[in-house]
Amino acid sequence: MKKITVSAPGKLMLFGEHAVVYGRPCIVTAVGQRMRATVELLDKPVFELEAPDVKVTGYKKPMDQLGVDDIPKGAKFVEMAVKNFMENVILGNEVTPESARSVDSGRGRHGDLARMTGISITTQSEFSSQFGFGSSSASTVCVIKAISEITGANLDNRAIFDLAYKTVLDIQGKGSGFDVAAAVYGGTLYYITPGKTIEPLNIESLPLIVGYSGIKADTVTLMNQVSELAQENPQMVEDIYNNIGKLVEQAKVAILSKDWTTLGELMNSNQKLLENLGVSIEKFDNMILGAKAAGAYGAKLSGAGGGDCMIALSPEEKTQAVKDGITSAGGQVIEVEASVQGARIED
């Protein structure tokens, strides 16, 4: 049977957490740690999954009972991926517009589609899903792709974000869809929630230093706890997120002029109203001061908050002063790549 291997990039949050999930625009780089999906179509209506990265191995389940009994917290992602692809693409029902215009109107249950019996899948991880890097949503992104190609439905990037983003949100419920963005299209992006607005930025790499704080965060968890604060202070968490937003926009003209001491100057502003959001932990701000003191440009965390990792920005001959200054402080210093190729089918 049919084949292919499909990679995707994580991500790291440069600017923006939580104010866009309120409609604010953010902006996300794709790193170069990626997630691998192989798929291969099988003549048996199986769902067959290897995750070793996520402790996932020997799982199968009849095809028609995807998404039904209780679904490995490691297998979610990819299984609700594989049903929601079945639904919407070879049953032909609409995700989007958008979606509908990028499917063939007149596949439906036939040609290649039809011919997807069950489906055996493999994943694996060049990165710990404890560093926050969007490893759910590439892991998606990476079955979708995989199928569209393989089943000859061909779905162009448009189409596979809205299924990637649906099967997020039909698993967590919440998420702004940033992370299934950089998946996609790769690159750094201007990303404004749901979708709305995905506009790649003209850069070929950033300056930037990758801390871990050793501390796995739940996004989940944090953006309730920021809701709850909302509700006692709608006022002041309305005023945050507009000073994100504000920030933000200020930033995207920043990178494009690879303005890197304003870009620096902009992180700094961003954590203050990250801290003030409550989202920031001690270890955080002990690796901020530990980069800045050793001469970054900026630094703050990146992400959801309340542990994974930071981001500083560093002039070149600083560097290894900056990386020292975040392990002083406790961090795992990680490197990584910015700003790096989308979704693509491997050799």
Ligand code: MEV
Contents of the next structure:
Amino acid sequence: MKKITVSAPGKLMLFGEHAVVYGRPCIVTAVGQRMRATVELLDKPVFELEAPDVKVTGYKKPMDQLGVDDIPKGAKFVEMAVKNFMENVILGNEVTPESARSVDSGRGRHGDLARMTGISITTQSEFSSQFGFGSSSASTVCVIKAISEITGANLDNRAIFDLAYKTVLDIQGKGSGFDVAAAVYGGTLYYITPGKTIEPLNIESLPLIVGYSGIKADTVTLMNQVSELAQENPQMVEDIYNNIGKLVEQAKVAILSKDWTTLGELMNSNQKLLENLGVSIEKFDNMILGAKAAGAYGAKLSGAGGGDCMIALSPEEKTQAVKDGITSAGGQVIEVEASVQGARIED
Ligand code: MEV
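Complement to the form predicted alone: the form predicted together with the named molecule:
Full assembly next; the chain just shown is listed first.
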């Protein structure tokens, strides 16, 4: 039976984390480290998964058991993506987000889609799931696009986004979907949840330097921490979100005009607001200080906070000094290319 491989990029949040969950815009860039999924249709009703990067090997179960029983942590997103594809595209149930309804579910009973009896999936990542580059969302997108292609469902990007975002919400319960948008569309995006705006910002690259803290952050825990703060101090948190929203609008203009000095200052302001939300950590404070002392235009944490990565924007001639500044503070520099292509078929 034929096989198909799809890859999708990881992501880095540039501006607007946390506030994006509450309706403000954010800016995200897709990074060159990619996730891959190879999908093969089987003629027996079995789901098989090999995901060695997340310690899942030899995992299999009957198709009618998808989503039930104890699912290993590393298998959740892929298994739920397959389940959602079966239910929403093949069986033609209604997909909650608007546009996935445009899928011609009628083919499910007659055409290529009916051939999806069972499925074998192998995933492979070019980056560690520890970095916070969005490996779960990227693998969800890869699997949905690959099944869509191999069954001839030919979902468009919007339908892939909707189904992948629904899958992430089914598992995590919360999240803005910015990481799913980066995996599907690639590039650098101005994004408003739940995919209300997905606007590509046309830039070739960004002089970004990425530093990994060595600490794994748990996004949902951090989101819960922020929502507890909002319950205790609603006005303060609302003001922070509004200020972050304003920064994002200014950052969009600065990115489009390649005004790196202003963009750096906006990163510093965004970092201050994230500190006020209580999501920065001492390790980040030191790495950011190291980057700025070495001549970076600006620096901030990227993502939920509590760990994962920070980013710095650097003049070309200061690149090495900024990297050294981050390393001296105990960070690990990760080479990334920003604003890369979204989900694509590899072979
Ligand atoms: C996490 O990387 C970014 C958050 O804004 C959560 C989200 O947008 O889903 C904290």
